[in-house]
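Only one chain is included here, represented as structure tokens and corresponding to the form predicted alone.
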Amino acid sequence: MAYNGFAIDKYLNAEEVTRQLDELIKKPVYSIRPDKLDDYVENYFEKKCAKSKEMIEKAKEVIPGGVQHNLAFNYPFPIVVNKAEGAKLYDIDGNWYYDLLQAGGPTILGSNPPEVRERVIDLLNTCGPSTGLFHEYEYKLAKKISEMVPSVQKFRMLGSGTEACMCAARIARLKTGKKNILKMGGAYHGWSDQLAYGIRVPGTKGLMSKGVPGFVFRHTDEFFPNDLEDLERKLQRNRLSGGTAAVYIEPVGPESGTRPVSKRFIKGAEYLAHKYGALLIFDEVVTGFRIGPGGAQSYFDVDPDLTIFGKIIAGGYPGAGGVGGHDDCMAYLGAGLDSSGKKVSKAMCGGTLAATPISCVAGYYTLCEIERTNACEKAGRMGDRLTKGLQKLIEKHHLPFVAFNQGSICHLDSVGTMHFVVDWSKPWTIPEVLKQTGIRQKEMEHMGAAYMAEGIVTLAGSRLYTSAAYTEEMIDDVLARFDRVFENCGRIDV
């Protein structure tokens, strides 16, 4: 498939990328050399980011860890940003950076696009951000989403992707009359108790879910990514304990494709979910309106029962979440009646600041601009250029790193932190896996610091989102900066 409005020209070979990642975690760790890291800390962060450091120190007095958002935890200290425009971010010390974080993915148009901002300002001058009552843009946004995403006949706005994932579980249990939830190992479906299971590293079960009692996961299980046999085994087993209400999937693989899955797997998962009477739930918090105007489901030609939206649904503005799907599923969020007038149970779902006028206006005009400007394809072309350039640099510097992408979702894996697997049939190996992931996570942070000192903001030093605001010249400048970092990488004794 050529681009044809999608972000992806040719879909990657998931098995080949997995093989490369398998090899990566067998090799010694390569990262930014300690002497160069010290140089970056001393000559960039300490000298050129002094105001950021001072503000974070003050923030620690009243904010746990000094920041409110997990994406802001960066080594050696968080950078304080006070301006975002197009493909660039600016900090309070006057430094600027190429934005490959994209607020975690949603700003496909680029940061703070004026076409959306002006509409929001108009709203603030009239209605204000929130009233608690219905606003016409609630309808306009829902209508726009239903027009763009074929599986979405109805849409319900919520406050976040986490809330949407929680809501979808309640719909699925009411619709199917079954109890259990299956989710892809390593995938992130928000931080609610029941879905904070098997996150980051497949097989971890509840190991990464501190503060959540084990009994909460009684009806939650994970299946291995890209493994249809494992998915079917779990579906069969659940028949003995209340059946499976839903199968949750990140359509390009867990953690936005960090461990990519094949087209065959996605189509097979759709078939198996329905074979066993479960709803297929596509978590398109990142892929929705980024892979294409109709989401990843349009690219894969899949018809999920429910779709999770977040982030981009409000164009980067607050109130960024929602769930959409087939009429017969969404009826459980209505007035207790389905499309035929039959009474159904109503799922408990709310949110004081869900579907505010400001979020709906911003979301509606963002989606209009994505369509008008062909933003998904533009961002995807930039993602391809970035990834091909990174692959050449990796070869040039003889590094074991792996670079791959699914359109504008790009991955630069230097240490394979999330490619490890916890095998409960060999419990004696678990401490070593957790040790290795901890070591490698630290080196990811060091690489992220090096990138930032060279003027590149990434997600955890390993994920890079391109937007339609990028030009070829910008991408080439980004690659020159990566080149300087790679030149100073070497084997690390761990």
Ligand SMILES: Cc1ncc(COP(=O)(O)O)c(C=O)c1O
Given for the second form:
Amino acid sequence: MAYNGFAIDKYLNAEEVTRQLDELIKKPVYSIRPDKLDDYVENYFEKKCAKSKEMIEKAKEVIPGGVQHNLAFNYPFPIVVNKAEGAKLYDIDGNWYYDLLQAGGPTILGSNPPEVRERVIDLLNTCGPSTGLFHEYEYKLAKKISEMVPSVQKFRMLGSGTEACMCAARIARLKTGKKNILKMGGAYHGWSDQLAYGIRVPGTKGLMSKGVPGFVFRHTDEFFPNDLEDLERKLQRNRLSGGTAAVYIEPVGPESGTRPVSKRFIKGAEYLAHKYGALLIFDEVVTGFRIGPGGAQSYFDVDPDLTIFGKIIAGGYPGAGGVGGHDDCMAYLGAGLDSSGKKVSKAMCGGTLAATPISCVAGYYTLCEIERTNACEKAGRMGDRLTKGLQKLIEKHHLPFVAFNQGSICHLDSVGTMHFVVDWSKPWTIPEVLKQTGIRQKEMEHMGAAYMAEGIVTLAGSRLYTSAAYTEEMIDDVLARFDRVFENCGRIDV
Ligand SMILES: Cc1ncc(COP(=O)(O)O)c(C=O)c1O
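Show the form predicted in complex with the named molecule, please, because up to now only the form predicted alone has appeared in this conversation.
Following is the full complex, with the preceding chain placed first.
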């Protein structure tokens, strides 16, 4: 074993996992059998989650779709959670669940750790949630991040990962004087207009971005994940139309590594971005303080110009976003002068509730706890145990599913929805691809419902985050529950 404080013992073979996912989408759909799904709906959700159902019905009258958070849209209806502690969630009907959603990623220490909560309560008792003026924890958090993450000389806190991604684009354009942004197809860099491009399924361009006018994408393009030749082709092409200001990378692959990339690709992307005068922007919203205390960049030994933070940076508390990076880039967020006193333009970004004392205190003590408890490695070991167990269960039940992980980011792909590609050179195939992804998405939701009925909350039925609050015994119990679901899976006619 060679974790060395990182979440990863041995990095996955991206080519091999990609081959397995390629196979998966060629096969018929396997999912929870319809009779068993009906049984779960009738005997679990309808009978044991009645209070959740009633509340969501009422909520639908005043909240579009009945929930405020995209991750809470669950089949057959969302459950209402009113207690969270460590690795467990509790709903208003008195049921409990293993939490593999981890609020979408921020709670690597587990839910509501007292070491952070008590500091937040102290702060509320003395200062309240916000003043609009400087608080000492803004300094403490920035200092901590600059000590933990090698490429971060300066850090600026914002309200969310989405905002931080927007801010980084402005810095990149000012710093390089170039126009275009390149992102990996399928990657998610928040929902701002210009970056809502090529989302989830590579090649979709603006197809998933309803409501965003096409001209907004004039300077945004996507390259194929794990494909250095395609990246270089796009960089070369951009030279004829204003150059490339930034290459955005999700370090373990698009959608938190759902489509994994190799170490070679990451190093190659760093080389190519710099060869063409672009900034390398590492979007570490998911991987920051999860792949290791120094983020994925420490693991891959990469020195990005800018790093985007979110999620863990506020430990599950509100206001989780920020940009960090090299001095000469971060100067564009200062008062108009760089560190040598040279005048530079100022990138406008901020927010009334950016960098509140709550976000900064919660972030600071979360990072301290991560270091003190070696949380990244611990959560990663749990991710390895979970993934190996899932792989054995998949084999045992002769299912076509694919399980793999990057430390505590685990993927259980039963249908391969995000492994499809839209190919504009064959436009007649696009409707069929979109139809297939829709069908498979529905089955993924059914799998999510089956897991929930067995007491496991997942992210959209296909991603599982482990936290440091898990023990080996808990993971084994989680696996016993997956076993019960897999036992009732079979080929589905779609
Ligand atoms: C890689 C990545 N970047 C950016 C974001 C956007 O962050 P936020 O949801 O805080 O706006 C996310 C959110 O999941 C993400 O996974």
